[in-house]
Amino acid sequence: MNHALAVALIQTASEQTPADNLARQIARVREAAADGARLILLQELHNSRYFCQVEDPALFDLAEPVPGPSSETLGALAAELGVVIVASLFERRAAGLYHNTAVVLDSDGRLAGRYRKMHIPDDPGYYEKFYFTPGDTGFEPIDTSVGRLGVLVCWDQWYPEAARLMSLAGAELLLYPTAIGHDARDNAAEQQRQFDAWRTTQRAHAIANGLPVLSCNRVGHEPDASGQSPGIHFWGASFVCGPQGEMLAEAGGDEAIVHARIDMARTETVRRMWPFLRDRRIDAYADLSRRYRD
């Protein structure tokens, strides 16, 4: 590919409700195709609040089916503006059966793909496995219209295997919608380290693999619905960069649009340079398939 590529991100604060959540989606993706991007990243489970932070049983009422109304809704605006939709649902696959699920809604509609989030957390405030099955997709680039999507979803975003998986597969872009913040229990210095490594390691996935990264996070506050933390202050702070890391465009921690234009023949300039896939010892790392040396 030798053209530069219009990427959006859209990062919303969440309302109460789906209906509300997704209307909103719908109207900054239609500013975002306005203003010219082709491929538009929405961030992680953005129907909703991030509802992980307690664990309740009624909570899976929020999930709904691939295809489903969510992604019939976007796949048909994606066809209407001609975009590639990247969208971010809580997927019921079967009673009992629920995945965190990206979807990839092509420039005609159709249902590119889908990506089952395979790393899942269970920490304070982000209870995960109570909610999502690991994922059984594996990490499999999307083909679409606008190139081979490389699509990961948030606790994926730590882990160096995904990312360099995905662009062996031959992923031309690495997209992760995301949802994190800050804990206000911690102090202000902790806070910023978290927020560091968040942005470093991301950026780090990048050069190491000489592939530009879009990583779409939400803003503003959510509330703990059971009282027993004081909720979530998501930090935003989406950001676009380039196969070497640099940054392309970021957010700060209000809601905004963030657009970038990627240039899809940098990926082979940086990749002569620095042959990290030609110089990779495939014959010493067996060990990477065990959980620990010990």
Second form
Number of protein chains: 2
Amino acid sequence: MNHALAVALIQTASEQTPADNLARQIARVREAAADGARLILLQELHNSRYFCQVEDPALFDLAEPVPGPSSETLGALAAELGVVIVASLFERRAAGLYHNTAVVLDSDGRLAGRYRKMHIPDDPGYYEKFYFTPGDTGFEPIDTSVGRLGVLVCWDQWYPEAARLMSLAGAELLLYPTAIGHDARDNAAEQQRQFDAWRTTQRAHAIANGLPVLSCNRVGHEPDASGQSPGIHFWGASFVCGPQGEMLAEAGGDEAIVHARIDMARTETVRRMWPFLRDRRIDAYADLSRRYRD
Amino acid sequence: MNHALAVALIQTASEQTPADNLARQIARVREAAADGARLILLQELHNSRYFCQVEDPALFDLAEPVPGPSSETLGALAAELGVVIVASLFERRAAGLYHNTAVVLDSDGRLAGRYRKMHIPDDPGYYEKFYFTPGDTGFEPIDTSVGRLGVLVCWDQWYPEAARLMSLAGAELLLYPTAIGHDARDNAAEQQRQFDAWRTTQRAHAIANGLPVLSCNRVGHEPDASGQSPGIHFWGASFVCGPQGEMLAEAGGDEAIVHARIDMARTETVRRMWPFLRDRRIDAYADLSRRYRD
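Starting from the form predicted alone, produce the coordinates for the form predicted together with a further copy of the same chain.
Entire complex below, previous chain first.
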């Protein structure tokens, strides 16, 4: 068994036209694969700009079925290159029923599985509750030729419950396509706190579960079509950390392909030293399923 | 309502004789109170060296009942100074039944409550399962004159479940008396990963729950009486962070009193911006009460 897995995260800016964005992803995937990556993670909703800055019914036109054109194109690409691709699509499931869906294309081109974003945010500039029905997949890892993938999406990254449920189901990696950035109206100190918190919460999932974490974020400024806000400056900073939360590779704020080699045997080593799963007080956790303990 | 709470963490080295250690804690509490602290957190098992480096039945002699001599002494001190003290004791509950117990002495001297460490570690140098029966208090915050305190202990700091249950029960602060350090047999890189992970996991509880976190750790080298290991070099680094995980105050590796002022209104502000409690998928969390999803 080969314990080193070469992974790549593709962090890009986004244009208006979906076809242009998908073409860019494809070109970068080819580049990442040529440089040795076996598992390639794309950013959240990579086929478009982050359209959730406004609530506009016309934007549901951006959605597509899964399986559908993008998943088929990426599946064929995965098969051609012999890589696993984790992509992020705006899924049209039925009229009036849409999801923010991660899809996993295995190295034989097969749609190995999908994860429909379970935790949906809604705050100024991120009006996702308008577009995305909360997922009904639950937190189930997806088996692939490179391992069992715990695929989650963006807002999920703030929830230790999601990461834990994936690790309890045997996930070997946690992966987060994401789209997050600064609001120019926040001062530099607030922007820094938000950025640090975003990295910290995800590194903590690695630590709590003894699993590597891959997080892929977009870059660049995208305007708010409504003109109500200055738009979002996506901060990039895609990263890969190991099962103690240690940084293995990280990007800055520009377009980048982040490569890392993950030692898949290290989870076993780390969990023998820090056997957190051994000592969980499952007899005392029932209230985690309550909204509030009042 | 005064929204600023002055807190202090007392991080000390430990001597062989319990009376000496308690006297040192008392002196430092007086100093912290004189400098304005209203809430004072002591380190884990502050009345003794960290005796769990060996399994020795004679060491159960270090335990005492709660209420008992130490809780009464500290309660009287809390009343005299008008402060809340969070202390950490080796509790003898019955013959053969001992706990690692945090006690909260309110500013009127009353024993406001106790928390019996729920997650018990056991790894080389930290043989706690020999000494401490897993707690049966559950995760219940303790009400005091300075707020509702989510008191947890050391190994709990690695469990997001514990922090979440405290926040769901209305905790306004999370507090961790702790005892953790380096093993000289680990190389510098491993020591650094462990140290970073320890800070990161606790900062992440602040972030996930929108709560300040106080963590108080001991310092100094303590030998392993069995001679089997080089002992533990406790790394100190006690800290206070705010509800976005941002550092408010932190100590180095020497004895110190860490002071911080906590803006108790900031949790409301932060949770309005990051309303993680709003979006929890409680319909999909039942498996958190399973040992493993196999």
